[in-house]
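Next comes just one chain, in structure tokens: the form predicted alone.
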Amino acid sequence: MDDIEMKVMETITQLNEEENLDIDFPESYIDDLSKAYVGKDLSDDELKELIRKLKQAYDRAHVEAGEAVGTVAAQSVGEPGTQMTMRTFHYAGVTELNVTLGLPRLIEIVDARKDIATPTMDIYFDEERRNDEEFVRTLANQIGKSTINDILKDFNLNYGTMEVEAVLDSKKIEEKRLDREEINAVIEKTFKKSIINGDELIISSAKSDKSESKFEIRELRLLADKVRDLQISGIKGIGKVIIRKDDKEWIIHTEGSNLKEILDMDGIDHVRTTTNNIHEIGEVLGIEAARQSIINEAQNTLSEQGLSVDVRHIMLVADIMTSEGHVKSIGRHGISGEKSSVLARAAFEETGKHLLNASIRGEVDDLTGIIENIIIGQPIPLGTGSVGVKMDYKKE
């Protein structure tokens, strides 16, 4: 802590003792006060007045007891949601990758969907490798999906011998920084009847010893498709890979996601590398990371459309979704469907089903929440309804 911050802390302690203010600011506030003290060239009295005003604003920013935080959060996220577009945008600065944004993405987040429409990853590199183009390109080709079709020079079906004849392109293999021996090993393992002679490749149909028939021609064509589509490099779950250089470093964007395997690789920046798949983050990095990911994804989705929602509303949503140690959706299969009150569950969706099940089990509703009290016309336990007043008649 430098001298300026020490000075601010001493002033706060002094005010606490003299005026009994009970000031307890976060570190970021101390940092901002220090910058204002130096930047605006404040006197000691002005600093004290600034701290008093900040204390007032800080106290006002707290949520009052009895405030309907859930309802306010739902309205605060829901209202801007009505102004969002339904389009799928291209990835920022990268035309080849499509990413779900806008309302469909927000729905994906709160529904906690395991299979999202467009999983993507942003892969960053550590300080030593972030400007090493050769390393980045080599890694991108290891990560991204490559098939035999990507490295073909010539491809032919020989119906006379019932063989698939192919010529590999050495230049493309070199450009993709692929290992020829690894490619040969994959081909030999997949196709038992294969002959590799340099760049030339001959693969026989498994049924080539039988007499020629329509069925056999179909077999050969299926074999040809299998040869073309044979994957020779790449990580499971990742398809296309885009390499981009911004002002300072190289970044890889991927179509598809596999956070666990990517983080195991050398040269990856484990702090900044991320995926938009919240469940995957939860499995690999834990529930706190999943909570932060929900906040980041929701905020990014809203800000992309030029909408600003106070982060505390989104934080409340993320807290509720992750409070039990796993990511739950906000809906009848998640939070709303698991409420303890029968009437609250019935008011949301599948009314008949909830009431029938509750009557079979003999469930009792204690009417502790808001929805159930509105249904039966009682004051809700919020605001003025959260306080009970009693009078002692004997003393009167």
Contents of the next structure:
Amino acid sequence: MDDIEMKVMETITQLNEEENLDIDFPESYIDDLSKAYVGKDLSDDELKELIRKLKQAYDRAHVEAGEAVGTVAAQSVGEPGTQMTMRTFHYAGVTELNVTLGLPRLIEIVDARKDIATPTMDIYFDEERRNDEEFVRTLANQIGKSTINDILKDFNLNYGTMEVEAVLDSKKIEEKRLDREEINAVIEKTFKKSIINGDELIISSAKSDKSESKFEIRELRLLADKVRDLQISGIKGIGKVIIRKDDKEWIIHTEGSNLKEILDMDGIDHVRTTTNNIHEIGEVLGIEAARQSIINEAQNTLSEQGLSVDVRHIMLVADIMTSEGHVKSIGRHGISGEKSSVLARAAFEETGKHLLNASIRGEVDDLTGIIENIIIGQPIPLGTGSVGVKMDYKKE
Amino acid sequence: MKIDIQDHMLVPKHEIMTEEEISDEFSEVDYDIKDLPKIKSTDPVVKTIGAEPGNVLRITRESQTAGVFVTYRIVED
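I have the form predicted alone already, so could you send the form predicted together with the partner chain?
Complete assembly follows, chain above in first position.
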């Protein structure tokens, strides 16, 4: 394919020289031209004509200077947004994992929420281990949250001795590929007064005096809950895990997310493993990754609802959200709240606050934006309004 | 094991530009390089490639629309 691409590039350079066309196509166009050249079996003259026609179409498609791209983007995302379901939850695909979709998710993305409703990760494995079921299951149990409750065989409250008696299930422990020693260590560390005898556990309250009182029964029950909920394995922030086999490989989906620690684990595919938490991506992988993630998430959310919005609009939103080096929200706490013009800010939200603060600080409005000029009734700097006329004094 | 985040599919290629490249690229534009989009000096990729505040990074993204797209960010504190 490289030879053909070279041929196309050469033809373009030749045309540029011969006909002064000033062609500067993006790489995807060169790709498409090469494919058409081979696929349609074009002659050199036909290729030249195709390039000329493409140049015309490309120029027509260009955004004119002074066009309100932001407004168009807002409309293009906003209108399909009105058709989205208000339903927050829905089962995503084959997994039984709840993921926020539709309008609530889109709002989450553009608001740059720190705590999203349903963080989730897709964990992939490296080439050697993506078909190793045993390894995947072991890792899934290391990642996913397990509590004592998950490995119980028998559980009793002994009101006579005021102790919690539990029997662990060795089979379940083995099934979950957990380490017995580690479980015992966690139990001993959390409950000072615990006796571990093989599978049997006897745990009594840390408070030593066993004086008869009504409170102690309550205390015993609280202790029982504590024993059941004791976490014996898992990574911070991650709850349930779902193991799924795709056509070719094993994938783990999680409820909750901890990209940093998961990426540091052995056997994980460091290229494709991601989370849907944009802030986390920004912290772990950088601002450019966050930008790409905003685009991916917004596009997936829209296309899942059967809506198609041109990526360019979403890219513009993502560019603006990440232009300062951190993920900013659209809206009063982000982009709109940081506009330099007082009048523009006041026209958006919290009018009184902005006008009052501006008057206290003695702010000056240069009237360079659109909103300010509409407010005071001047032509707006947009389209043909964005250019002015200046007199050439030197001319006779 | 320390992983290289630059391998991740979401992370485009970041390169530190030399003075020469900067003057080549920005001598004929009517904006200052200080007005470029920013990237924090605490950004994980900036730390990995060892860029300093004031450096300009050339970022080569894979774009859905243009195939390859080159953009720039300036490192700030």
